[in-house]
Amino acid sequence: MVARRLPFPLTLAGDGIVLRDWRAEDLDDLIDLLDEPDIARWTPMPSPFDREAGVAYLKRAHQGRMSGQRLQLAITEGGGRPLGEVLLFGIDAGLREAELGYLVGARHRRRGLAAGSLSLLSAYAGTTLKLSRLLLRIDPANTASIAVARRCGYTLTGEAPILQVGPHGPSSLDTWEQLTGHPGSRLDRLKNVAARRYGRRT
């Protein structure tokens, strides 16, 4: 069974990557990475994202975490100063699976980072959360993101693009999946597409 609440706080590390839980005097470097053009053009985050949204962010990354409904770690080497993010969230317990995402800020870039951080988390949520589904949502011309997400070993699924509104307007995420050793059902994978194809749980 996937556990219904997620830890806090966690930990995990591997490979000089540590990721934990975000803390209040990370706001000048959480600022100083998602204040940052290419965050802006492939996520909703706020452009200019200025000392208030980073309030905000670091407000509502508390309160998913305390609530349980979702895991949102700063990427760290040693348990240090943040260098980006990774997150898992929308646990569907009856599929058993999620959505996980990341970034890295621009000055962190082409180590390994991302990878690794996406490896981390998607092993957790295969091994201790049981999860057999781990989605990824990427806009088609995001191919450094499209990397990491086929070096972690995702796949492109045939799902219909998904509407996302940023601060550059609208655009298209594919969808990427990849199967952990939980397998779930084959009849509710399918209904689960037709779901979101369609727009309705089936």
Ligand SMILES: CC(C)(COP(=O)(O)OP(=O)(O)OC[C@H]1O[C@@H](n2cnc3c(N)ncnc32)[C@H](O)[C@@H]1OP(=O)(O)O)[C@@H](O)C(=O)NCCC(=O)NCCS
Contents of the next structure:
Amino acid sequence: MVARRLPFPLTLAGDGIVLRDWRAEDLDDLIDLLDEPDIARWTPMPSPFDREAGVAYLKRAHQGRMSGQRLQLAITEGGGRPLGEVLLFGIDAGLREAELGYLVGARHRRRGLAAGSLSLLSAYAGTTLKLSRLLLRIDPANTASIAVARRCGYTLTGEAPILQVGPHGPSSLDTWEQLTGHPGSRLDRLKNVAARRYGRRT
Ligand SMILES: CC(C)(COP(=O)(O)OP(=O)(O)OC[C@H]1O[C@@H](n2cnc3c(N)ncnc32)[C@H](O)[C@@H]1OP(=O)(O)O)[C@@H](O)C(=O)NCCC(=O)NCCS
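Now show me the form predicted in complex with the named molecule, since the one above was the form predicted alone.
Now the full complex is given, and it begins with the chain already shown.
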């Protein structure tokens, strides 16, 4: 069964990456990471991302964690200073789906941090949270984010683009998905349907 409340606190680690909860003392690093043109362009972050925005962001992150509704974890190497963020939110317990998101500070890009962090969180979502379908919403022009999605095994769905109007004008977001492989997942059910229809190949 999909957990009703997400665990807090939470640390996930693998391949040198440690995902941990945000802390109040991360404020200066958070502002440094998020006040950046690519993050303004591709995410709904306020721009400029100033101290006021940072304080509000950490407060909302903490509330979301305390209420158990979202995972919002700082990407670190060894649990130290934050280098980016990875999120899981919008859980639909009935459909066993949730959306994930990620960003990495400009100075820390192209080192595998986004792909490593998304892989860690996706694995946790499938195995521990028992979610069967993980979603990413990506602007088709965001080549970096698409590369991360592909590297982590997400595939583009044929779902209608989600239209939105932002400071850069109208844009649309494609839906990417990963079907997790745990028992009872949608992938598992599809395999079972195929096996019943066509016979199991061994
Ligand atoms: C998208 C983003 C998170 C990528 O972070 P990153 O840590 O640099 O990504 P990784 O180092 O894990 O790279 C993973 C793959 O993406 C590729 N990639 C990363 N940045 C790229 C770029 N600018 N152009 C093309 N490919 C890129 C890497 O080469 C790697 O590909 P590979 O598997 O073939 O080696 C980062 O650029 C970012 O924070 N952008 C702004 C926020 C954003 O767009 N978030 C996603 C919203 S949907």
